[in-house]
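First, one chain by itself: the form predicted alone, in structure tokens.
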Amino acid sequence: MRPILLQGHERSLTQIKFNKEGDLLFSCSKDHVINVWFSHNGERLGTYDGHNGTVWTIDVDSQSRFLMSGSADNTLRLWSVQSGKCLYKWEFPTAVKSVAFNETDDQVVCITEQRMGFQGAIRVFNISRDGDGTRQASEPAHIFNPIGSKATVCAFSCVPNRVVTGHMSGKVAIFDYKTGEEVDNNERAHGDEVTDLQMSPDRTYFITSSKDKAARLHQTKDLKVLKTYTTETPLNSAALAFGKPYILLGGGQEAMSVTTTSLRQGKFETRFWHKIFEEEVGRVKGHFGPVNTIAVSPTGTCYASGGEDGFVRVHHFDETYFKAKPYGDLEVLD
């Protein structure tokens, strides 16, 4: 399996996606810039220049006509995907952490942080997908503030006006978001904070990765820990791999403590976990620090991964990992 090296990055990855159909590869850094690239052979389509600060989360609409970026420089904003112009800007008092479209590709949610005597925010905008989509709302469909801990993560859920959030404490919660009511939550869903959160294809469920070195995934519905994998390192990112049972987990030490440990103590892999059994089953180096961010292309014929290093890594599978019976013997009917 080897890697196609992607090196548009200056600073860290924060958050990589793959389009609906697998073929584009979204990128953003700390160093300002959203790339895109085409996952095949890792060449860069282009950029989305315009943000001036770090941008900290991306999400792609399922027609890849919309792309969304949300940036340390307290602003929200619109791309067309095609020619790379910031369609409409939103502007907040707080910087955006976590931004994701709902199935329908007509509503945005986002993530306001809690900062400077501003109260942590949670807003979702209505998306109009008329002419060339520079006309917008200036205001938030609904807002409202979450109470106690302050969300990190967030995303539509499978239920009609729901949206999913990980919280610093590891809660994980649902709330309305046309009442602003919490109408469920799993306070002990993690020990330390939710770094990540990335739905199964059809919302039933979902996974989460947290600085407690833990990674679970949830129903939906009613919040209920399905599994749990527990690794060594902090994890930073968790996906779930289509087509096959498996689950991806990135991390490693804080990016501050490095320095001091090599690269295998460092736990810089990407780990490849059974999904139902709950057990290890390899891990892939590469990264020479932390491994930030992981994306499963909707394909399930490559994954990428996202590190502290400034690197993304595009790894295509072998036809082994096709041929491999993840259950033995057990013939699985789809």
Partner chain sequence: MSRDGNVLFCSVARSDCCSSLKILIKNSATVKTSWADDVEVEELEPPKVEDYVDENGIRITIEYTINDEGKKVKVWSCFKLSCVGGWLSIVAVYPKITRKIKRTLQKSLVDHAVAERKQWSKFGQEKENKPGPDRATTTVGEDVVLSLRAGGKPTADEEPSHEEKLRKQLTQTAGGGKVVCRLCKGSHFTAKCPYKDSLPILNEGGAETPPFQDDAPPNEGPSTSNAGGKYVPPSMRGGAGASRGPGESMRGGRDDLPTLRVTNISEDTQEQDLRDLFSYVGRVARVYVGRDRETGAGRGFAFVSFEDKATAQRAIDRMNGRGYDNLILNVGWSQPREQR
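Which structure goes with the form predicted together with its partner chain, now that we have seen the form predicted alone?
Below: the lone chain, stripped of partners and molecules.
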């Protein structure tokens, strides 16, 4: 595999996302810019300029028409994917840490941080897809304040009116956003902060990564832990490889201790684990710092990783990846 290096950011990456067809790759970083790239050749299509702080989170709808971004400048913005124009802006008292579209692209959920005396809140907005998208409701359709540990990541569940959240304490919970009630939770899903949460295509299960060095596969229905992948470094991101029974994990030691440990010790690699056998099957190195975010193209033919070093590396899987059968002739049905 020959990775394509994308150098569109001056600071560490915070999140990367593929669109549904996997031809566009969105990346955001602490340098306030959001970039969009053609994934097949690494050409930059454009940038979404306007944020005034670290862009913590992005999500693109399934039609690749709208892009949502949440930033430390306390705004949530809606962008036109094609033109790069900001269509709408919501302002909050604190930073937006996580944003996600629902399956039908008409709602977004976002988490605002608990800070400066303000409570952390989870808001659900209805997105109007009529016209050019500049006319949106300024007030959220639903808002609630989860009690207890801060929420760090969120996504819509496969069940209507439910969102799945990951928390600072390692808790994973399901909320009913209409009532704000915590329907179900798993307090001990992780031992430390949940850093990433990515849904399976049908949203019946999801993967979380945590600073407690483990990634776990959860069932959306009852938050039962299906699989656990324990590594030796804190994890920043976990992704599901589509079409293949693998899990991609990225991490590395904390940014603050990077200079005091050697590169080899740092384990700045993307690790491939077998989804079923919970065993590491391969590694890809390349980043000079911890891997902050990983995304796999929904087509399953390529993946990208964004690191603390400010690079995005796009890897198109070669034939050996598709032919490899590390556990012999067995088929895993998704």
